[in-house]
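Next up is one chain by itself, shown in structure tokens, the form predicted on its own.
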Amino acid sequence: MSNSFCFDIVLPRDEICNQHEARDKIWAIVDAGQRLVLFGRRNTGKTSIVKSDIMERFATKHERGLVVFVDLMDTASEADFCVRLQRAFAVAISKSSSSRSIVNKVSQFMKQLKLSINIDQVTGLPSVDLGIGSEQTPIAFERTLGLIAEIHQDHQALLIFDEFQDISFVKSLPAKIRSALQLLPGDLPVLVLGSKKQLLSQMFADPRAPFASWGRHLELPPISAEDYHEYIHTKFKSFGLSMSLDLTKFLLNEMQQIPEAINIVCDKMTKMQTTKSPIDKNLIVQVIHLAVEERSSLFRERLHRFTEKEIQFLRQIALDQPVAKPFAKIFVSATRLSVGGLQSMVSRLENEAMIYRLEEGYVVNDPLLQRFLARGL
């Protein structure tokens, strides 16, 4: 573990604060060759856990295996999905210790991708140039999945889709993907990650949806204050700093227990606290304010995509969160919309990952953006 606080990256395995129980649950399901939907708010560590822990465990157990990781954020069309899967498949082959035999098995497919495959003279392993041209007609994703299934028979494969809920914006694509996944071997593990609860609910909980009753479901739990306190203490120690458990709880509450935001604030505290002494509440408040200031131009740019009424609604959520009743009179008055109009607005803001529904009510998804909205633009 490094001394610095990590953010804006996929965290290495030893930088993931606890979540050992969740990690073991995920691995047990993957190791059993089952399907899993892993969901939770953005920046809570889902991708880091999967890439740095689960994928490493799989590679250790299956040295000749194939791990295909597909990022589906903002998938625009079926053709876009096909190309993303093709690229992920090519990357997986290039990283596999069995890449030579796999390339031989799918050589015709690789030629159709127009990829350049070169053998490293030192390692003897292929390196894959992902030269998929814009003029190329994407290969049907069903065929790519079929090849992954063939490779699984000899080498074991793991298939992972990140931000899976974004395929719901492409008409009829979820049903096609569900049909294709049903044809995969029963022991080929498929791991689906998602951060937009409303869309995931529509896809997996609605009995009329294509993915109804598909796989097991697991929500990534928040990290306890005690565990995070130990993690922060270990980092601060190298800077000669310390912070009480009560102030750790205060920081976690202010940052809504989102690891990314917590690490941003803690990193800034290590740079601002010039004397080796305990952190106090005033410094935490000051640093949060500065972190928001640094991102204010980015937040303004992000908000340009939304209408004045949507921004007003977001500001009201930021001021009152958690909001159990977003269709109450105060919101109707602030936006001058009907209840039906508000429902459409809430749906769009959830789909855009601007707000998130907790058991207690709706909150602004990014705690630093929430502070920016609450103080006024």
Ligand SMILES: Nc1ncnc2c1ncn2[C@@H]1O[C@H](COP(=O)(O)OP(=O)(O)OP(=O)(O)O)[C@@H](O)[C@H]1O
Second form
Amino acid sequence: MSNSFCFDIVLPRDEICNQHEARDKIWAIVDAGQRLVLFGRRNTGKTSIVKSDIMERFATKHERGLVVFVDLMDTASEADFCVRLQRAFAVAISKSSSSRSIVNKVSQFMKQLKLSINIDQVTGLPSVDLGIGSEQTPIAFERTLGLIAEIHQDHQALLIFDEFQDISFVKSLPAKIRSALQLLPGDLPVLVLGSKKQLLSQMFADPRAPFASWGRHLELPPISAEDYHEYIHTKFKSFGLSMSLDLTKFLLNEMQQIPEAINIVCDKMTKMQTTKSPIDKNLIVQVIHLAVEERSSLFRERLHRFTEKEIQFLRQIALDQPVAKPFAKIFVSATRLSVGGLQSMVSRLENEAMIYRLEEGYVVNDPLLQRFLARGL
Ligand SMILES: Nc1ncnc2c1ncn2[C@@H]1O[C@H](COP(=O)(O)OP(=O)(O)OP(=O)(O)O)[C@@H](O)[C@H]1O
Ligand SMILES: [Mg+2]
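Having displayed the form predicted on its own, please output the structure of the form predicted together with this ligand.
Below is the whole assembly, all chains and molecules, this chain first.
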């Protein structure tokens, strides 16, 4: 583990704080060739756990295996989905240690895609030339999935879809994908990740939904204060810093247990000349304030996509959160919006991952953005 706090990146395995129980559960399901929907709030480590831990475990166990990781964030159309799958498939082949034998198996497909595989003269490693031109018609995703299924028979495959809920913005695509996934071999593990709870539950929980009763479900739990404390303590040591467990709890609470926001604040503490050990509450409050200041132009940029009314609504959530009843009279009068207007706004802001529904009510998804909104733009 390094001394610095990481953010904005997919974490390497040794930088992931705890989550061992969840990681073992995910691995057990993948290893048994089953299907899993892994969900959790933004920036809680889903992608890192899957890319740096689960995929590595799979590659270690199945040296000749194929791991296809498809990012579906903002999927715009069925063609877009096909291209993303195609690219992910090509990348998976290039990374597989048995790429030569896989290429032979799917040679027809490679030709059609204008894919070529080259062996680097210096490193001896294979690389795949994607060759997907914009003018080219993408290969139907059913066909690519069929090839993955074929490869699975001899080599073992793992299929992962990140930000899966975003396919629900494309009309009739979820139902088509469901049918195609159903045709995959029963022992081919499929892992679906998502961060937008409302969309995921529309896809998976509603009995009439396309993915009703598909796979097992797991919500990534928050990291305990004790585990996070140890993680922070290990990194702080090399800076000569320390902090009590109570203050770690305070920081976690202020940052709504979101690891990325916690790491950003801790990183800032290690970089400030004036940080004295042991750290006190005032310093934490001050550093959170500075972290928000530093990001203010970024936040303004992010809010650009929203109407004035939406920003006003977000601000009200930031001030009152958690808001259990955003359609209640008090809230309606505070925002001066109609109930109908509020309903579609809530749904859009949830789909955009700007707000998140906890058991206690709605909150602004990003804890630092919440501070920015609450203090006034
Ligand atoms: N277990 C963890 N230990 C330490 N930091 C973490 C952990 N989980 C998440 N983080 C922090 O969150 C950041 C984002 O992680 P990651 O992209 O894996 O989350 P995610 O849940 O996939 O997010 P999103 O829903 O936005 O895709 C990391 O760069 C890191 O700062
Ligand atoms: Mg992610």
